[in-house]
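Have a look below at one chain only, the form predicted on its own, in structure tokens format.
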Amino acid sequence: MIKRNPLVMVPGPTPVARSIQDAMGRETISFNDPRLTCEFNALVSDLVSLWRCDGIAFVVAGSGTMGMEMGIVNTASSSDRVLICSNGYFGDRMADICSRKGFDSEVIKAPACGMTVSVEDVDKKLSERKFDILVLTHVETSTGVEFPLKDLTEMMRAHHPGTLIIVDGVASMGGVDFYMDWGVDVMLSCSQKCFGTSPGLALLWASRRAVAKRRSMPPIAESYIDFEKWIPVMEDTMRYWGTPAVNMIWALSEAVRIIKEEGLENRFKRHRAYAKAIRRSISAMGFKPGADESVASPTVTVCLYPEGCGLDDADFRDAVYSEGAHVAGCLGELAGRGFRIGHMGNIDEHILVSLIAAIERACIKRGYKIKPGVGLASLQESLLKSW
């Protein structure tokens, strides 16, 4: 019998589609190559011009935490004030960062677990005291929340334009709605997630004001993630300040190609429909969306078990992955409470189906009773209707 591997349906890394598992297979070659550098470069001009970014793109070996940070520092001066918008556990992380760096910070906590801060409350937070810095995450992987980031950029060019405003696009960039010039000074992301590559970098748009506020600042006491030791890579990558992840950037590169072929707009759209068939689906099996369908996020879906299902967490996963899928426990309040599915990246209605029927067996098999094929059915059921 033949043994296959089972989906990874986490929250990232995601599934890997052959091309970019070729590309990256190419050989290693020295990072000052010119067979690189024009493709590097290229990459660089691409991640600027997809997304209407004004200022330069950055593509660092390392992980999104390491993202969260350069963002920060490199905007945030010992005498800014920053406000962090926190919808879970990565948001903490935010704030976390900002309180080990001794930043005068200040925390806006959602008001429940999948519910998303309001853009009234950033409103009404920066108008009663001055903030230079807002911090936020589009996609809250842990609590499947998206904020609504297109209608807070046109609050803040009308209430607050001196604000800068750095967003953690971690589980959204390359799958849900978003350009640089709704307003964004930074974003930043990693090569595991929507761009459905390998874990391995980090990924960091700046605009020319946050640019621009960088060179306006001090020395900085972190050196390998510093913007000025960056920049001069970035506009001409035949420059060296740290050694690239060489194979990674070529298989950046196709992922980036896939995209550009698919088109960013079809994109989004096709992760916003698979997102809404999943959810239906999962419903269809007695299991409850853990966000509010109002901010439900088009690239993880959180599934919390019934009361009284007599489902234990661990084995419950335990169950789906010998059918098939590894899905996701869940972080913070929510530990224990259900499980979370990853829908991002280059995944197709082929992988969705397998996913729903690995899910419906663990149910069986662990006697919580349901129909077999009734989460199938409203999945198909969706698909029809999407597209």
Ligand code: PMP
Contents of the next structure:
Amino acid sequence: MIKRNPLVMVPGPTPVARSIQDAMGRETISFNDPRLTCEFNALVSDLVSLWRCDGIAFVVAGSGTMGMEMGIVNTASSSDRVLICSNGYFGDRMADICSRKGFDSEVIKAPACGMTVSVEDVDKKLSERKFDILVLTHVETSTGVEFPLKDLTEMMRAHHPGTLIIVDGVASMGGVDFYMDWGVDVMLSCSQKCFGTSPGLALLWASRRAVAKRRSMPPIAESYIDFEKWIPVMEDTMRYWGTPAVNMIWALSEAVRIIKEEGLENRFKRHRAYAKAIRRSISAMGFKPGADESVASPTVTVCLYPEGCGLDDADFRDAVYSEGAHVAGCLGELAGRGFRIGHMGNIDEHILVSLIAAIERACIKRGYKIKPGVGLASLQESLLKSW
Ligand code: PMP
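Could you output the structure for the form predicted together with this ligand, given that the previous block was the form predicted on its own?
Below is the whole assembly, all chains and molecules, this chain first.
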């Protein structure tokens, strides 16, 4: 029997479609070969136009964390005050980056795990004291919550138009509703989540205002991630700063082609529908979604173990792996209390059915007695509804 790899259902990396793998497997050519630069230029201009950016998109080798650093160091000058909204582990990472950089920063935390900092709290804080930069995480991967970004940008435009907004969209970009013209100044992401490409690229969108801010600042300490170094390259990819990740650029171009074929709006709807189906299905099996339903993320779900179910976290996840799906452990205060499912990028209904079936078998084999098919029945009912 063919032994298949387990489905990659962690919150990144996500399943990589065959055509994307094929693009990555092409023979490597020079970074200034016109066969690459033509495609690279088209990729950058697609990223700008798809997400309605009035500035520049950056595609730079690195991971999401590098994107976080790149976003903040290019927009916050040493005298700026930075307000960070943290809904969990990755919000705290942003706070750590800001404190290491020595920025004058303050953090607002979510009122409880599985909730998000509210738009009202941000408004209140910004009304009490001036902040030059606001930073937030669109989807907090550790708790599975989605920040109400549209509402926030509307409030910011009305009450605090002078504050620049930086958003960590690592676990949302390409899967969750968002456009730069909502009024965001820097959106950062990476290749291995909703884009469904292998890890290796950081992606950033900077508004015209963010670019102007960088230009108004003196030289920054960082070199590799300086906007000023990359802007000429992104305007014409024949130019050189750091060697581009040639094969990853091909892969991302194919990922963007897939996104255009599906259509961004359809992709947003699909992610919301699948997430809801997963939440209902795991609830039917007795697990509890970790995020409050009002802010549950379309891309990642925390599944808390039922009280007294007798499942041991690491052992249970091993069992799910043996049944054919790789799910992730929880982070921070939720560690050991549940597992996380990543459901983003180029996934489909076959993948969801296999995932839920693997979880059901693992439950039963590890002595947590559920009726075979209980999660699947719920999933199928949801998938049969139109969305
Ligand atoms: N922000 C969020 C919301 C994330 O989920 C992650 C990765 N899981 C990161 C930042 C960091 O990205 P990377 O691991 O690619 O550095």
